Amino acid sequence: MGFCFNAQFVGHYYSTFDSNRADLAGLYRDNSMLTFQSAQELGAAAIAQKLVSLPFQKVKHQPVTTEAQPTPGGGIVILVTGQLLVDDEQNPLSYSQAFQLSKDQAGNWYVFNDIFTLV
């Protein structure tokens, strides 16, 4: 759970997210929720169908920071920050992602809480 993790998820996630939002379906249950923009999804398919129904063709996310910290449980919180860019837009949107990362029965790592917002 340390550094390492942090940032092989946040790399994975943002990864994925730019190159087919749709495969970012693996990493929610069915118990995860998605606050984007104020918008809030329940569960894994909910959530997928908003990632890909975003309205923007290409996406490249440039996290700035990443900080974390352990939670009750054995899970993680992790913050980044950072810059995107959409379609063909020259100007970065910056942005603010918290992940609450839990192990479900299985012992497998999924994002339980997901909260986005361009800042």
Contents of the next structure:
2 protein chains.
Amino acid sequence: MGFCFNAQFVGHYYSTFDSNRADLAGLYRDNSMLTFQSAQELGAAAIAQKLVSLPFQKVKHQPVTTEAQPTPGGGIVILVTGQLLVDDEQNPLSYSQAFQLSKDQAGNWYVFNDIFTLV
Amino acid sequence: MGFCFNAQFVGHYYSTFDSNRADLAGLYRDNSMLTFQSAQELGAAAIAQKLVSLPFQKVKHQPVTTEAQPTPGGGIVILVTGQLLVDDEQNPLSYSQAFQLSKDQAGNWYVFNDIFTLV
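Okay, that one was the form predicted on its own. Can I see the form predicted together with another copy of the chain too?
Below is the whole assembly, all chains and molecules, this chain first.
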């Protein structure tokens, strides 16, 4: 089941990020963790606040590679590498992002671990 | 405890990789997974064989960023971005690598998930 799901998740995540970052809050839970360029946030509210406050108006992610594996606890770990364009910049920035997805008590997938790094 | 441990793991992993790849087998177990440039391997023996058979004699990894978070099952997820030099090449290649570390039944840490991608 993993790979269809992951492709969907990655596409959904970045399309949400690029259209309305505030909606990303629904993909996290209170125990979710974000490391964004070494800054650490805990919980959906703090993570969404961090993402919404990033200092650009427009962003367009272009994931290039996506690889995934099942994890010991029944989750999924995903490594994405790609490029992104911010505002009216012409030069894309390269990034790497690792996710671990888990299921909440209702059986819905959410982002437990999120590590984002510009490279 | 996480961050000292992770720094040690990453340093140990790449120094082993760069000095004697065959010794990496000890860092994996039978249920470990490797995705190396989209090729998938399962288990310490197959993973070590894959790494030993990579077509270069010398390699030098230079990790640039290392970020880590605890995972739901008591493990650690790590995202490394860096560069590597192969044989006598002068131009480094950029790579990203995601690890998930778990403890085996004896309480020793090992690599459960390993996803390596040149970028």
